[in-house]
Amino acid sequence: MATTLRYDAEAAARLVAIYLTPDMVAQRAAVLRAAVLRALVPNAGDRVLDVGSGPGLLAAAIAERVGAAGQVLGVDISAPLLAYARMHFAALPWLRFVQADAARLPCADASFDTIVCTQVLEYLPDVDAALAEFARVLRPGGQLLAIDTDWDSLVWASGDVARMARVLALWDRHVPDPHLPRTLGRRMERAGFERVCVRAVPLLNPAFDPDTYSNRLIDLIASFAASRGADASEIDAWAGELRARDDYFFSLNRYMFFAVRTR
């Protein structure tokens, strides 16, 4: 059985730190542009669920573009990641961050127009009763944009590939189910969505630069390993050997699916 990563202030920290990256900044840039060209928060006054919000930098945003006379709700699990959100965002009175499980949404009925989840279905252990709770909460005609990665998609290239194999391998438990994205578009079917479209969001790091999501995700996979009774010897030559190397090459697949609820 997997052992997942939670967010505690460690944690947090590394994962602040992570999306502080500009290949995450370009990300969230890339996800509010698709959800403009899919109409999901075109309008001011829009009402807006960002589940599993974390540092709050996406829902901000969404924030932003809907305006005083919209609603952006940010829930997440995770204490630290919350104060974080609250602490830096307080000047949009019309954005709220509460604490509280995805598959139990402390949000009326059908009180949303759009919901945006990134990253977050991988995490959790029973999806189909989040998407359940997302279908519940959105208006007939509400839009889902939701983006989670498949960990088979990650190519980092090692001179030592046993030793990568088996960091990953590892790496994997930090999730339920490390290739959710194969089946999320037909769990979003039976949850009463209609899917719209998918398309593939990359992560790119062809170079090293200590600014990277990658070299940032190098420290989470070391933390994470090490509480988990990995060899600190092997990990610190994993991670040596990789921010040394020449020839760094990194690249990762997430996967964004578009829905609308249709029941």
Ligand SMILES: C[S@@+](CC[C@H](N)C(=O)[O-])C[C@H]1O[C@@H](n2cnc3c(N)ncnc32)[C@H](O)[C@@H]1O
Contents of the next structure:
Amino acid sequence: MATTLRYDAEAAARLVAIYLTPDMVAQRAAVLRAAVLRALVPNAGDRVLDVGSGPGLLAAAIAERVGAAGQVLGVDISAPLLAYARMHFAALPWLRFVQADAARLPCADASFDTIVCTQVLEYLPDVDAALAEFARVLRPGGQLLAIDTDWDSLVWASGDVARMARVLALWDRHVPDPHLPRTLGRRMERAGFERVCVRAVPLLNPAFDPDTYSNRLIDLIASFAASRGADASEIDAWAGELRARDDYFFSLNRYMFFAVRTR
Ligand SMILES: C[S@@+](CC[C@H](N)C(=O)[O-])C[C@H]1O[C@@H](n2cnc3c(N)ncnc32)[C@H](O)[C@@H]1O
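We have the form predicted alone; now please give the form predicted together with the named molecule.
The next block holds the full complex; its first chain is the one shown before.
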């Protein structure tokens, strides 16, 4: 059994539910508002690659901006997520989705102006190989925007701190590197990117609401924990306590990196 989380049909459905919450709509808006993208993406004819495009929601928003003269390619490893993206965004012929590994892109050298890669690098066993691939397929001067999470930034109020720590220690195993942002900037530079800058993208749920990132995340964590043999009664108690709290509080930081390919 794989150690890290793979988006099979069940996990893919949970991920889609997460990505349709207002929290994730706001995160996509933050990506599209980012100055570095504003300079590139609205230009008709731009070629944009979304690596790990998942449900395709960000790729579709970018495709609307580049218009029919542009090209947007979404690449993902998960067949169920590719199926969702193709079914929902078939109306834009300049937007395509293909199945491939981020470290072996089916793309020619220097064939894209921009790469976006949101919450994907942390899933990869070899981040440096993927960054080298990104440098290969970006044209000189092309730009990379990546978002990743440092799970140590998580604050999640619980009446049972020890149980919360046990569940989160298990959840840390859903990706090879739950703390990738702390090394990502240097690794981008080593891969041939310059002017790497970073900003925090906070995700805050200060009260319980079913239609939030953190409520949907409870289900994803619970199913991941169950599939890794966790004690079902402990996971049920963990989820139940969170959802019943009067003083619910969840906060998590993503980190958005911008970089330019210089060589
Ligand atoms: C948390 S989701 C992010 C989805 C999307 N980027 C977004 O922000 O809406 C992580 C995605 O990375 C994909 N992924 C994981 N490993 C991959 C790999 N080796 N190559 C390509 N995609 C991968 C997963 O299938 C999933 O769609």
